[in-house]
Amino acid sequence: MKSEMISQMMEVARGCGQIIRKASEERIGADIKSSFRDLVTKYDVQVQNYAIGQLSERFPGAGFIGEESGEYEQAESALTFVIDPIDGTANFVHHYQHSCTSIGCIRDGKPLAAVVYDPFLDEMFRAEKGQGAYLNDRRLRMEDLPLSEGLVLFGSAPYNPELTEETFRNLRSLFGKCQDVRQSGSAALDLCYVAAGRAALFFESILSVWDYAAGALIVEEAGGRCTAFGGNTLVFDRPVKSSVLAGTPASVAESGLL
């Protein structure tokens, strides 16, 4: 059974997905934010505005943390929505169809509900605290795979070149322990793929809260673990950056990143 909250969030995510799919049929221009690797399109802004508008109507008084324009609106109610309108913008720009909309709902600093929608595969990942995680209508229950029996997904932290050496040092170590490695360009989908059992582990040296706010809950509700490097607790209720390590309990323990 889905709650009314998660049903509403799913409807909003599907609306975002319609914008993304329609835009993907066109030539997509991009502007540069912090570096030539950090891209933004008019559609990122359009999708975020749509999501905030829709959620504001459905959840009056809610606060928002959104990727574009560093938007942070303090909640009048107990709820804050953390939104990445298009996670995988570089993929989107290059018509490499692996992008999603990620919406996490936070209450009292902790994840309460989450949806991540891939409009290209029509895959809706969702979770509610204490109610499990789902891919469309299928319950997700992670097998506790060791690294030797799974794939490792990683993010290259492309906006932070000072972390490149650390990232690939960690990748080299993990490559020696796992079946193979993959890099997709969407942290939110990587987290969901871990929850779905498609990989045993995901790591990235630095991510923003909108990259992991939804995916972290989906991993944990599927039976996995999601933390910062060193085992530090992730922060969800303000615009922060953090390392992220997620996977089966066994693979996280074996990773060498705790």
Contents of the next structure:
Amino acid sequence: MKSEMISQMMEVARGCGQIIRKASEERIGADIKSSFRDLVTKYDVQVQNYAIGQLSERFPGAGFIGEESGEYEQAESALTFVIDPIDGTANFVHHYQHSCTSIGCIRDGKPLAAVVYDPFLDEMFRAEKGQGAYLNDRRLRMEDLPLSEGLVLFGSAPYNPELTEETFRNLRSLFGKCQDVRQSGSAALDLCYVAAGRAALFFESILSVWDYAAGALIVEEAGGRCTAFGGNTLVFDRPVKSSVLAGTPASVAESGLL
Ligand code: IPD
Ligand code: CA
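Switch from the form predicted on its own, shown above, to the form predicted in complex with D-MYO-inositol-1-phosphate (IPD) and output its structure.
Expanding to the full complex; the earlier chain stays at the top.
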């Protein structure tokens, strides 16, 4: 079962994916944002403008929080869309072919609907509150794997060098408990891979709300847990930054990060 809302969000995410796919056929130039690691391309901006344009036509009065706008509309409206037009920008720039568009829809401070679309594999992850999570047409129901039976994904918090020690200390400790570790370059897809049972756990010391707004609902609707480190509740309706811990209930409990 799909609501009209999620169908509309999926159409918009697919449109974003078409722009990303087409752009990736040519050389992609990048500009630097906060540091030499933090890149932006003209396509990040183009995809975000496309997504906001499409969503405002389909959901008149909605508010937006987007990675590239820099502005924040304090949404008085019922719905706020939290958009990462290209999550995995460094991958995109290097033609690594592992990036996505992430769109979360927030109502009353909580995720209501979410889509994450990987145009390279044509994988559409989606969830609606109380209605389950899906990968394309397949319902995702997570097996409660312990760390010893799963992979651990991590984000390196690349734009925050002050968190490097902490990240690799946590990684070292988790490496001792799990089958192996992976680093993908797209936090939104990492969350979806946890939801799909491809990994038992994901952690990153700092992310922005647009990185996790959609993926968090997809994880929870697949039967997993998604919180900040320490078990703190994530914030979804403001442009905040937070640590993120997601996984099977068993692996989150064992992670040492609660
Ligand atoms: C980044 C990716 C990366 C994660 C960073 C994010 P961006 O988003 O999700 O995997 O490690 O913390 O900022 O910059 O590619 O949109
Ligand atoms: Ca991102």
